[in-house]
Amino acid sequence: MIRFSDVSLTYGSSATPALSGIDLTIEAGESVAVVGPSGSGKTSLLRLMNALIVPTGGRVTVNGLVTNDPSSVWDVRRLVGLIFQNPDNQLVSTTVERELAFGMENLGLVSQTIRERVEETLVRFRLQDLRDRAPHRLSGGEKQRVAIAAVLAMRPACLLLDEPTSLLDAAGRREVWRMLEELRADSSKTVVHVTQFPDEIGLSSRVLVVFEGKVVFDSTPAELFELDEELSRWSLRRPATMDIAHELRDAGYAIPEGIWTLDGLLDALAPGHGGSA
């Protein structure tokens, strides 16, 4: 679905390009989660794959769509929404009903199908209690949930997420959180998410490492953990879960390798499945 061929990113008259030599492709149904450290490219790259940004070098295609031909950029745009890292950058209407009708309307959609899909995303992302509520009255993690339901709404092919935790709490994660483990068992969407939690990553099924503006890794989460003298010069590091696990393991308990979730683990320490060994 989106094809990076040798692409290469320089911001204004720096000498230092902020991409360069990115050659991957992300088909479509995949759920991605993009790593690495601050000033890495992670954001660069996830916004050349919906034209807010267009490469100085090589090409990016969206389903066969030049993303730095203007003519296909509105085309591009329908098929990749893009969540920002503040919510606020983005919730633009009176209510949350109106939020999500705002984008369907800019798509020229009849009325009939525009009150049919605002009814369908309400029970969907459970937001019926907060439908005359102001956008800006929510809670962090609210105001995300609206955010990310007002794209879907439009029915992308493909949903772009910079960062969508960084500036929530603990709830506001969580609620999230269940968002994407929502998207990532829906086969018809492909989820890209630039996230710096560690926890974070096992939500998707495919992980890239940016450094130093290059694709260093790419693989599974799985495969990520297992590496160690890499995982300290990229400047990332194992949840915090799996060393918990570690060292229950030393203990004598029967916790199985490849736990990296909370949740996991609890599962692995409920009765008739973890234990002393």
Ligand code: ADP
Given for the second form:
Amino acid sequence: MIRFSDVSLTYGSSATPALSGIDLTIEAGESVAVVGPSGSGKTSLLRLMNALIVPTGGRVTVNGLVTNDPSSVWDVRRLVGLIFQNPDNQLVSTTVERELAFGMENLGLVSQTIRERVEETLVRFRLQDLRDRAPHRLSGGEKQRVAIAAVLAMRPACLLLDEPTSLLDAAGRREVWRMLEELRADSSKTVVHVTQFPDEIGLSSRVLVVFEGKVVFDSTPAELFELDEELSRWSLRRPATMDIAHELRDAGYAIPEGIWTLDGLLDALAPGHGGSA
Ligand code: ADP
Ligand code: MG
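Swap state to the form predicted together with this ligand from the form predicted alone:
Below, the chain from earlier opens the complete complex, with every other chain and molecule after it.
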């Protein structure tokens, strides 16, 4: 779906490249987390994936379309939707309903299709009660849910999320998590999720670590969390849940290895607890 071949990126007259030597393939349907310290190049990597920027060396292709071919740009953006860190930068309409329609109008879809998809999207993401509300007056979690729903209504093959929960409070974060969990159940959708929260990494089956403009790790969350000095070098933390599981194990509780979500831990302690994090 997305392929980087020896990609490098240097902004303006900067002396050091923001990214270099990136070789990467993301297959359709994969769910990939991207982590790394601030300034390591995560946002740049995402922007390259939907042709918001083009590489200064090498090439990026999306379903075979080369992103620095100007005639491919709109097709690439149709295939790959991007969610920003701050939903205020994404929401443009006066009501939630119009926000959901906006992107589809830009794609030139017929109004009957747009109406149908708006209804579907309102139901799917439980936004019916918000349909007439002004997006800019919603809570942070609601705003981000609307922003994500509006991009999904355009039916991109791939969704890129750039730290979508970093500006939200704990409740807003949980709202967005619930939505992302649902999304991952849809195995046809490719999801690339940049996050600074260790607990969010385990939601993906593959994790990339970006450090000083390079992809220095590309494997499963389980393998990442087994590392030790690398984690501190890359300024990454283990999920708090893993540390708690570890302590419970030391205290004699039968907690299986490889648990890093609160739900997973609750399930291990009280199977079928039925709640969600
Ligand atoms: P991250 O998302 O991991 O924090 P970024 O991709 O935003 O990293 O930034 C990577 C590097 O590129 C940083 O050194 C940053 O200062 C630089 N950079 C990012 N955007 C621009 C820009 N528009 N112009 C110049 N330098 C930039
Ligand atoms: Mg960033």
